[in-house]
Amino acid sequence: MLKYAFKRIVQGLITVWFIATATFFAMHAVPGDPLSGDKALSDKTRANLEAKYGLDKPLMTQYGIYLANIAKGDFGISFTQENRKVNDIIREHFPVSATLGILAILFAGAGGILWGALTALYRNRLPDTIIMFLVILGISVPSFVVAAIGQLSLVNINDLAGVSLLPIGGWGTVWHMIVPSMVLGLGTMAYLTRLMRSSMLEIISSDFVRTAKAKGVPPTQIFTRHQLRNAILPVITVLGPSIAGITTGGFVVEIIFAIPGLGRYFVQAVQQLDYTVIMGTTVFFGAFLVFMVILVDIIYGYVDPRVRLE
């Protein structure tokens, strides 16, 4: 196990240094630069801007001080938010991002192994039909138009109850969470569920489970002890890159409900051509996800003792 521990950290480890090389060229090859915005400056105040950023030095002496500064976890002062650092607006606003996350991530994941399971139990018949009609909508429906809907009927239940029974937007409370949360995770819970129904329906039809039956197992031991532990496998094998992926992709949401997480602080760098908050939260991001799947990978020998990783 360790010997595979390490062999998957050196591999995440290349992954990282290979988005942080392809987000420093991509950045670099895009036409324009931060300072491009502010047509005011003068020639001598740009020289400055650009010695001081760095900006002034070739592209590949750039590259390696970008590198050498990653390796020390300084991802650099942002051009355009007055000298702060790009490590200050992490830590201050990617635990919104995760909050929300965890939230939605929780609600998928009850939610997708609850529906799977019970799409398999009563397979072909009206709860299965009207569970998967649902998981259909919540894979095609776009997010931003799940969110817009969401916050849309929250206006209309503020109305009719006359109070504000749920905030619209914001963020600071739990009442704040509920809404953005649900509607964050209802893609992914869609997909587990769907994961979830077939990996259910393959373990229900298997010899051990008839076995179980033959030998006069109650039917609530097969399907917590057999059933629903041998299915849910293929769940949480795709459960940490959703993790990382909701986790690190509620831009939209987060812009929607006015939350001010890290998304909305990369999608105003992407805006602004902040080339130092674009390319640190990007590895940032890269980082979590590549650790997430290093962890469940790990985790993954431990829940099914069949599985031999090294």
The other form holds:
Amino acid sequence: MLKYAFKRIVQGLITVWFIATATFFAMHAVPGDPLSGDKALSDKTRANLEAKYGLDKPLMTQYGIYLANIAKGDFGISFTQENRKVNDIIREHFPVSATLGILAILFAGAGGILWGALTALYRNRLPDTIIMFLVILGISVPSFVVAAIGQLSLVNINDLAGVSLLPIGGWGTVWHMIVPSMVLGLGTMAYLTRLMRSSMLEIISSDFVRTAKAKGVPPTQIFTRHQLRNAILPVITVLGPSIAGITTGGFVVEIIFAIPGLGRYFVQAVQQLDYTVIMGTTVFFGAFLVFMVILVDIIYGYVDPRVRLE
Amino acid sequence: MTDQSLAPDAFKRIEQTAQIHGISRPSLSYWQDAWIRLKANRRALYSLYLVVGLLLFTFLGPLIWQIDPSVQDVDQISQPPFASRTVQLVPEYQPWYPSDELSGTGLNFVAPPTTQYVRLTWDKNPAATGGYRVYRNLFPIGVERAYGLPLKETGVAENFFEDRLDLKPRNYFYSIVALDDDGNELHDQVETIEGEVIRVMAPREAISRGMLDADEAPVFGTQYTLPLHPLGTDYLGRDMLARLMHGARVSLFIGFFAPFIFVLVGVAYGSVAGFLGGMTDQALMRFADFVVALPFLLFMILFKVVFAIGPGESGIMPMLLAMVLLLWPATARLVRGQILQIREEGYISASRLLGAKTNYLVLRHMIPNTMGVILVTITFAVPSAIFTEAFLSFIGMGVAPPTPSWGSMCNEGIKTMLTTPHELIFPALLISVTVLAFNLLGDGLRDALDARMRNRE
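And the form predicted in complex with the partner chain, for comparison with the form predicted on its own?
Full assembly next; the chain just shown is listed first.
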């Protein structure tokens, strides 16, 4: 188990290096350079600024410094916001995105497992038809439309109630988190429901379930002990990659619900061409996603011993 | 071993005695079989019709509905479908000089409200020692609702107001709020009136629109009909139907073309890795693993910056390139796996044993057997490409205006979601329907083409 975890972490580090390298060279391939903004700079100012940001050095030296800084966990200083460190931006805004993402994943995971199991048990009957119709709908509607509908219905609900039941935007209290995380988790929940349903259907017709039935295990126990526990396994594997989907879907939800998360910041940085912030957030997000996937894989290896042996 | 000589008549042809059973059913090729299966799947078949309908809408539509999607109809801005299109001819605007006679009737309209002007008068309020503030709103004034747009503060002596600010043919709620000496609003001294503004036009405008000849004597009160916009207009007065059709070109172009190219790249890469095997295979697939690990949407956005678009470009090509660069590895992995698997199949050995050449093996066995999987991959890649385009355009990183795409139309529509929801609903609906159709079609194709995946939901 330890060896497996070690191997995965080394692979992850190489992947992060690859992400950092790709980001670095991609950003340096951008036409123009960070300093050729809207204001014309005198040669001297330009030279000073280049020296400050280390842009006067050869590309490979810059790359070396960049990698060394990343290894130290230093992403540099923002280009558009004077003297603001990228680390500070991440420290300030990432917890918001992470909270939103974790809540969404919890919502999606719990919902997906529950609905998926339900549809499998009621296969080809009314609950199955209704839920699967909603699932197909959930997969087909883009996240920004879901977010817009979510906010619109919140406005109408508040209007009907006559008081503000839940805030329609912003961040701060638990109440702010409910609707955005539900909206964010909805697409993933639909996907997980489908996955859970097919895995559950496979388990229902498996030999060990028949054996359990034959020896007289009560149905509820078969459901919890034999069916649910085995059917959850494939759902756990996709949780890792779906964290990536949730994080990027978070961009839209953060914009629509005016949540001060890192995603909104990233989009803003791209629009302003704030190079260090773009590079910093990409590498940080990338590293985060890679290690989330690894974490899920390790957990999976712990849950299902067959994986480790491969 | 005994010597045994065979007589020539041992090799005589035996007469056919029994009737051989004829082939009971016509022989079906793989694709004929798949087509029959697909036809039997009602959901998939309807999805196929829907896809064909979408293609007709996209490519035949603009030939029938020949409206330029970038032309603005300034008389019909943000008009929902089936909105009134009539316009009434009225005299040119005359300045208004009201006198005191107006008071004594409560808050009311002096003349029927039109898009030319809305004239209000109200009773003088003894509490309004600091005058009045006039507001205009699009919604009824609720308990907590604000009064809307402040238009003017009138003096104590002025109990009338004329609104000429960007009037649209719709309902407005005017509120008159009394002010105290310090200019504070007295919230218990508020009067509100609702007025339905009708669309009117003065002769000069009517001539410029070509409804009236310059030498023709205008007959005031005549009703004219404005051009038809079946799905309404957007916030700049552009025809929604035409924009949706042209937007469909962008969305479907990316939706079809990006998957097509990256699947092609993936097939080439994967089959090279699969055929060569060994160290080359290992190295190629490791690289693919790294590309898979890149956070997709982050790099899509990053690449959009790298392949910066110049002025006047639509930004479709950078998006296409970025998608191809990031999405090929999934197909490559799949195809490599397929090739490796097929190479070991019994029928390949059998075919080789019967003397089949490599070319024949590849054309007759390998390609048809991976085609199903590849086709299913493309079908599922189409909705995700459409989603990606919509997402990028939505956050302002996709196609550049004025090029319409469904995503950018949603982006524009969401800003006026509360007042004119049709600007968001139509593009969002089209995205959803397209994605739904391709998802269902993909399910059907997977069931029809891929025997191993059959019976799985």
